[in-house]
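Given next, in structure tokens, is a single chain: the form predicted alone.
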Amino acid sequence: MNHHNTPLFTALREHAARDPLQFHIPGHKKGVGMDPEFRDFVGSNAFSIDLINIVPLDDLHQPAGVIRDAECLAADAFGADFTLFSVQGTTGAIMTMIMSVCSPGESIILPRNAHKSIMSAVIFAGAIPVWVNPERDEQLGIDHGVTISSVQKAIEQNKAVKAVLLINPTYYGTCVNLREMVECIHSYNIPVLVDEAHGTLLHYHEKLPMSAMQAGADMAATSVHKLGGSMTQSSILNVQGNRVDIRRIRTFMSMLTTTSTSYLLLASLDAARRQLALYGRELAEQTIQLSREARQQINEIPGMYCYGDEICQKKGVFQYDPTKLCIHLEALNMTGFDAEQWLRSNYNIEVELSDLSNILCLITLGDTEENVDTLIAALRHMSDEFLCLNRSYTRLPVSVPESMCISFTPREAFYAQAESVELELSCGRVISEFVYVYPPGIPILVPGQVISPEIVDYIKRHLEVGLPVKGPEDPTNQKLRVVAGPTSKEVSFNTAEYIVRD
């Protein structure tokens, strides 16, 4: 393998070298038709390979030319036996993950902090999902991994389970023992998916934790675009061994994918893996150095604190991407949505996610020195501003309510005859829609759920302090869609068996 080559990107700009004239889609034509000022913002190159499924530049519904041969090469760079590239996000490649190997009414165990993807994907295959509660981090607010016990019972309890999908590592960045787990659920020959959009680079350097791929999972939905320098939306699912089929899994990817494929996206996959494979340790080396700094940092002022490597004494983390500065103002009269509107208005920095207690801040290759020190100045003048020290300031906790009863499975709720009710009034009823705040994106309520008090009053907090929280039919939260009639004679599984507790 020569990772210097890209297949792709190098077919697109030879073509669009030769300039041919063109009686196909997109209806731009090299950017000619397209707006002017948009053109000239964006710049002719784009496009120029802006283009479409020609001959000459492969198919990514079957690919047998530079689309395989780029394929190729990165299931060579990131340790798989295939790599498919998808234009759909990781959204795409989890839901072919799922779809793949479960089929309606089989079951799948998930971690309850799950991607809204992961649901989506569990309703559209009719899955029914064995829960597992992660690891809580009461201080931070957070959740981390699930354990290998907890996952094992779930197993014990479900014989006829299909696959274990795991994230790894979680939005705030820790990792369980992957190895350790993907042996054990490999004892029952049950293949393990997971859900890596947040690991591109483990794959690259000692430091980081074990990516899927080097702990033997079966497939893993890797986001490119989110930390390996890819344009946003691409993302690869990479595949190896034999307890998943890589014919069937072409076929979910192929269905999941639009025909009308971004050859920008992809060439911007091609070249991010030329990348990686030719300087990833030396630019992740870079990278974690960056974080680790900033970390040392962050823990010095006053009122924050930055997990770092103490993390990995808590149950349920084995290891943390350092990259991830989970920012907790611990002793700050503020939110994270607080301290997200004050760093955008005060420093014009933009943030990867805040929630109730937290700022999540990621250092990425395209980060330099200048970079960090902008935004520890920032923090500190933060600090200066918003430092509790004439009272205690405490924190009510951030994590999901521990209350879940399942009336329904997701898809049987999503699809049932529904209504619209006061979301003061919806305690007791099943709820047939999504609720999440987004970023992370992670379910507070899924389809089939019945509503509590507690996720009521967690719902209401969120949107007090003006974070966003998304899914309801109604855009302004005021109204849940639920299950219509009573529920209480239609429970149509045992929930005990679908809500494991470690």
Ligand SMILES: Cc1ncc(COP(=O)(O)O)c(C=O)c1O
The other form holds:
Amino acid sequence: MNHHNTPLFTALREHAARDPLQFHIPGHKKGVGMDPEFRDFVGSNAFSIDLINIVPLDDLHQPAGVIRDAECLAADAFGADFTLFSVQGTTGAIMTMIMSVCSPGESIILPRNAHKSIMSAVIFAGAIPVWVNPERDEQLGIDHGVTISSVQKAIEQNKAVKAVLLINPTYYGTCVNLREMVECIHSYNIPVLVDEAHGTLLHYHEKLPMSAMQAGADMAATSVHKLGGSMTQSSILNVQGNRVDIRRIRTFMSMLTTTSTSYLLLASLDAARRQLALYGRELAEQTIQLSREARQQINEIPGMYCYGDEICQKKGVFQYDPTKLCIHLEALNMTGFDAEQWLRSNYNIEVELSDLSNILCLITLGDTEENVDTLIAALRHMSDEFLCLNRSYTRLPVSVPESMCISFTPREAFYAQAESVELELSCGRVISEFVYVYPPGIPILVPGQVISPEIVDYIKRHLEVGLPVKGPEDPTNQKLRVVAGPTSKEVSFNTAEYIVRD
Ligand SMILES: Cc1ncc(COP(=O)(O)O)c(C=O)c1O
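The structure above corresponds to the form predicted alone; please provide the structure of the form predicted in complex with the ligand.
Full complex below, order starting with the chain above.
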């Protein structure tokens, strides 16, 4: 395959160059009908290829021309049998994966630190989650992967599960032994779906952890827009093998996708694939090198710790992605959220995420040594101001409380008759909406879960320090939507067996 080619991007440029007289949407017609300030800022080139699925430009819903060619090149570049482009982010790709393997009432094994898109898919599919707790890192206050033995236990207890979904890497960058995990799950002839939102570069360098396709997974949803250079919202779904049905997968992707697909986003995927296929290794090498230097310097700053090779000794971690700098504010008198705000106000630096104890900074193929130097200088300054060697500052745990009592399936709870109750008075009630902190978007409460005092306290602590608690219909987070009537004592099913611990 010739990865110098960009069939879709080239077709769009050629079409725009022909300058056709357009009597179709979009109504801005090459930008002429758009607000002039916006048009001038964005540029007329962008408007000239903001087109729709007219015949020469193929149709994402049933690709048979330039989109199909671009997807085939992407499949080759990512080591898949098939690649489907998504203009609904990795969220759309994740929903497609789950809905294509799980019908209503069927169960799926999920890690408890699953992203909210996974839970939305479970609700839409009417699937029943079998939760597996990830390994908790008490030192850093974050979760890593699930262990092979806990997944195996979950399968043994739930032989009819339709799939196992794994997150690899985690948002914070740790990876499981994916190949062994996939082999184990495949020995039960169960498909493996991977949320690879944060793993776009993995496929392109042997020093990075193995990608889902390299490990033999059946499907992987990969955010090219996050770390692979394409535009925000553009992702891919990689598919391989015969445990899953590509036709059904295409049907669900189409059902979940707008009919007005953005050709700007699609073209950016085509171009990002070209760059990754031709220069991915070289770009990944530079990125790894920059991250290595940054990590070393961060670890020399008093009061900060950025995990490295030693993380692989921990349970639930086999490898890690060095381009993610999880900076633990070990002995600084501030939360991660304080640090995020301080860096914004004092250095105009924006981090990827913050939590109670950490900030996460991503080094990507868009970074330079100068960027890293500025970050390090800012972190040194922050340490000078907030170092607190007497450790009077008590760190609060970050991870979502592990104990979890579930009394309805997510779908039952979501569609049940509901009422609003004060957060303070919600203990013992069954939540019918999501509550999560975004980023990372991991639900603190999933519909169907019984609200415990521990969880109310956890939400309150996040609100107190200003972390973005989202999800409730009440945007002030004063009230939660709970199932009307039945309390946790009147459960529709007992889920002790639905939560598996290692
Ligand atoms: C682990 C994980 N999975 C899935 C997603 C969804 O990706 P997208 O924003 O491309 O829809 C995210 C987004 O942050 C994520 O962190």
